[in-house]
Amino acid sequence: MQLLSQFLKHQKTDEQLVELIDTLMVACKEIALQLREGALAGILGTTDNTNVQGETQKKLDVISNDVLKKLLLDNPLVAGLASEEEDDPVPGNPDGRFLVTFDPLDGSSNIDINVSVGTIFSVLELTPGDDPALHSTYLQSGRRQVAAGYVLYGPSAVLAMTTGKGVNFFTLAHTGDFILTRENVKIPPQTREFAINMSNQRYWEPAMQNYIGDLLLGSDGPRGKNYNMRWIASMVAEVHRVLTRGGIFSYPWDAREPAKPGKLRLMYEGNPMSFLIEQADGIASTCRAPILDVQPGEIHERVSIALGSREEVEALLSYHSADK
């Protein structure tokens, strides 16, 4: 059994990056503990506050954000951070090396019904001379990430992470250690599973409607095989399933708010998940271009997302190409 720290050192991961990841994991272990207590600790339910996206904050959104913020800002390696729950960046140590963006508790609408949620994180390097208090400092494309991952809080707490050398799974043991449980994860190139919020179907652009329509036709349609649909409404849980056994997950553009390119956020959802997917031999796309190539214009920018098994995402992209 290999501990996370031992594995990273074996991979010759930068020592300072290892230290930062260790800080992130201390925070995630605390969040896992809070989640396990649930109603016993009086931390379920909503607050009277909304975040910058206009979403009502759950109590655990706020708690998780505070835990991550405190521990990261106590680490001198952290120059600054940006969170889904913070309107503006939070500067850290002016001599720090790393910027951390995160969604402290993805899928938090599922907390009260005890469905899997998770913490998503992305690590960038501070460009020398840039001010970590400014939004512009964080606006780096996903290709510049030095590490990314998530911790899924489910029946067990599982870390999925990449530092650019493949994707690996670590499970939180009763000892408090993350232990390597699956190495060099690869997504099967083909699949018979798709995940999408079908209630929005009437708002999608024609290419997406046609693609999903053909999946629903199954073996009677042009795809020639039957598909199963999954939908958890937690990106961490959806992506974990894709990494574990393949599939395609999409949250596409829709016409309800046409000025917004999508619902999910680029910097702390789209980019870290796309880094994982590409490192596991999958594809992550906006349906027009690779997500990791998108140059962000703001920290809380939204993006259309389709990711998963290579051949299935390529099939989806062919529908969009034909619709041009």
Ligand code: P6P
Contents of the next structure:
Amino acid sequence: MQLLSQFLKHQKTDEQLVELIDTLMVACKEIALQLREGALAGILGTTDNTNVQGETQKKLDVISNDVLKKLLLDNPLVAGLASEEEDDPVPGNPDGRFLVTFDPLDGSSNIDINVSVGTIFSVLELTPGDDPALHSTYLQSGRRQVAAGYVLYGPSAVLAMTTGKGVNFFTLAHTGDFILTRENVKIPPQTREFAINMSNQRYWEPAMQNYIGDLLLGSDGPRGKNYNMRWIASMVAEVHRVLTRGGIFSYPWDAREPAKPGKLRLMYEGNPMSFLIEQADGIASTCRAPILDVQPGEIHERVSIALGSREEVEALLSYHSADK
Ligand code: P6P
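Give me the form predicted together with this ligand now, not the form predicted on its own.
Below is the whole assembly, all chains and molecules, this chain first.
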């Protein structure tokens, strides 16, 4: 059995990055413990606050955000952080090296029904001379990430992470150690499983409606095979399924808020997940371009997402190119 720290050392990971990842994992272990307590600790349910996204904050959203903020800002390597739950970036050590963006508890609408949620993180480097108190400092494309991953709080707590040398899974043991449980994860290029919120079907652009319509035709349709559908309403769980056994996950643009490219956020959902997907030989696209190529204009900007098995995402993209 190999510990996370041993594995990262074996991969010759930058020592300061290893130290940052260790801080992130201390925070995620604390979050996992709080989640396990759930109702017993009186921490389910919502607060009276809404976040910058206009969403009502769950108590555990705030708790998770506070745990990550405190631990990261105590680490002198952290120059600043940006969180889904924070309107503005939070500066750390002005001589720090890393910027961390995160969604402290993605899928939190699932907490009260005891369904999997997760912490998503993305690590960038401070450009020398930039001010970590300014939004502009964080507006780096996903290609600039030096590490990204998530901890999925499910039946077990599993870390999926990349530092640009492939994707690996680590399971949280009762000892408090993350143990390597799957190395060099690769997404099967083909799939029979798709994940999308079908209740939005009438709002999608025609290319997406045509593609999903053809999936539903199964072996009688142009895709020539029958598909199965999943929707957990927790992106971390959906992406973990895609990394584990293939599939396509999409939250595309829809006409409910036409001025916005999609529901999910680029900096701390789209980019970290896309880094993982590409490192596992999948595709992560806005349906027009690779998500990692998007130049962010604001920290909380949203992005249309279609990611997963290479050949299936390529099929979806062919519907969009035909639709131009
Ligand atoms: P809907 C959770 O709120 C989230 O941000 C993602 O984790 C998830 O994939 C999506 O939104 C679910 O959205 O519209 O189905 O509730």
